[in-house]
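So this first bit is one chain, no partners, the form predicted alone, shown in structure tokens.
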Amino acid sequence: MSTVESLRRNAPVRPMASGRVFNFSAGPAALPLDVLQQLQQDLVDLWGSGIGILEHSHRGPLFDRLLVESHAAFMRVAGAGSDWAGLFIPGGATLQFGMLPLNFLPEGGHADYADTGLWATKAIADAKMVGKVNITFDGTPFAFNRTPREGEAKPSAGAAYHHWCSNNTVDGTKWSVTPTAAPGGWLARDASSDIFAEPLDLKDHGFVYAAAQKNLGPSGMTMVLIRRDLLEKQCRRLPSMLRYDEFDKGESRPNTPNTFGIHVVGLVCQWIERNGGVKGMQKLAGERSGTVLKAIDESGGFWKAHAERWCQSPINVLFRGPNEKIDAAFVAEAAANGMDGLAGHRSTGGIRASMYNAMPVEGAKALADFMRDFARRNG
């Protein structure tokens, strides 16, 4: 028996849910129900064409229209003007860990990186394979339970750019202040888990990227915002699929793109516009996280949050009970009660409630009520 076959046979089996459950997964994460229902139709027949989105040519006139509409919706929600390029790039955010320095970390130069958690650590490792990296903040002594305070992540002279991850999914922390770049440099932001959960501040930035599978769409693709002046400053010769200017010139299709993913991102951005825009999303994020944090505070010490409160993420709330056995029991009981995806990341353990834009406030309320009930029964 092959390893894959063995894993399939030994995989835990859950009864089929009778309906939609509250999905607290960190990603791939919940998508708006309105979008999913539209996609059901579009998979079979896109816009009355008699052909589904998965079947349309990426060079056909109907996809030309779809690409224009999806791109325009993304740029509107981002608040990005004509001096920015918005790119649909395959490979997920992890590809950007190498692609960014390959394009903008020059030979003999260096870039600044703040290490605030697992994904920032991985970005640093990949950048070091390209060139010299200066660490402006090291969160390991704090077990990544906090981000830098103002002025703590100081840029170094001559750094090409300063990379930061604004919301740390694994540890549930968020920067309380935007870092600064060295004179002549610019900020590069990994916004994978908080993009469009708040207004996107592009000031002092040259580059923003976000994996789609948390707040934008399906896994396997990334949205990149890049200042147009930087497209002319790439520092080394690279294959076409690693060049941002090639994606820009080719309208994000230097090869056959993820046509389905582009459509989903467009629909999600239009959904955001219909539901209060990014300011509306920010308000709901605060309401959801506040509801869960209140249950932690009212537990009499039964539940303990991982992140320091002043830099607590409004998107990912990490907490744990008295011991690992309790945490595992909570995750299992929650799943049986229609709340899935609550197990913490394998590197941190505990419990993690990821509440992206598509999570209804009712999901946070259901989780908080269950937390109170569970603590009463097990305290």
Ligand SMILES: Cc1ncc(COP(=O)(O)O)c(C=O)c1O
Given for the second form:
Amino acid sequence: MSTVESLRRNAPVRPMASGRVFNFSAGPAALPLDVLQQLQQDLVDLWGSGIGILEHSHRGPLFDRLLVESHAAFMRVAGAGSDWAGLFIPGGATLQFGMLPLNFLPEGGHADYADTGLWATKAIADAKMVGKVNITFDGTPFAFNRTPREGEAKPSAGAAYHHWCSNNTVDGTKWSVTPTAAPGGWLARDASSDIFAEPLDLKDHGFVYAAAQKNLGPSGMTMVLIRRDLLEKQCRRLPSMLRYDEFDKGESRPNTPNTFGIHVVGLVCQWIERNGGVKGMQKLAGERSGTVLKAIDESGGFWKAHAERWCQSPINVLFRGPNEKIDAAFVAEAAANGMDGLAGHRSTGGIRASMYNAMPVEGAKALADFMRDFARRNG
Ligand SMILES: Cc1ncc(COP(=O)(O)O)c(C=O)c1O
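With the form predicted alone in hand, show me what the form predicted together with this ligand looks like.
Entire complex below, previous chain first.
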């Protein structure tokens, strides 16, 4: 049997009128249906031009307009004023793990990093390739099931910046308090999995970045917000594609940019604005995670959450059943019932429900009902 045939035979129940399933993938992740339908049209004919978005020149007048509109929508939703540059940068958030220290970790200086899980650990490893790193928090002794408490991740004197990952996608934890930076330094935030799931707090920050494939658009590109005064403070000579000031001067197109990705980010930001803004998104995230956490709490110990509750992510909810076999059966049965992408990250195992902005509250309700039913049958 071919893979396609086998996929067809095991086709999941499709719970939505649109014929789509509930996608709990950690990323690439669910995008708003409105946006996908608009894109279908724009692939063939952008704004009545008779040319699709993938085919338009990145220097043509239509793309000029599109870039201005996408950028403006992103900056509005971010609440970022003219003292910030908003850049569309190719490559995942992982590129920023190296690009940030290359630009701002000076020879002979150091930067602070909090280690709150896999992505923060990777950011630290890349920064260490560039310069000296001071670890302000180490979550390894407790398997990253919590983030720092207030005052725990102390910045060190003279650190150029303090890097933190606000929502830890792999472990399902979030910071309950924003860290602080050393005097004269600034905060650098990896917001890949919680950007625009709540109002963006730019206070004390110099730098915020987010891979697009969760709450913004397609994989392979990253949104970067950088305080304008930092654009002139780059600490070493670098090739053009590694320099933030080059992206700023070139309006995010120092080379041929990901024109499609820029369009998607713009459409997603406009969708957020039409659907209650970041405050509306925050409320829905609370409803979704609350619904799933209630099913864990009411399972009589069948389901166990990974994160300590006070720092539970409202976006990625990790839990386990009594053993790995049961977890695997749950993931498979859920997929057959129209709830896909629930397997935990390969480094943690277990079950992970990732619920980004485009996940309908009905998806969380369907999952919670299924968790209750599964626990009854297998408890
Ligand atoms: C918090 C966080 N940071 C960074 C990354 C890496 O992103 P990319 O794969 O786009 O490099 C991810 C990916 O899931 C993530 O969740």
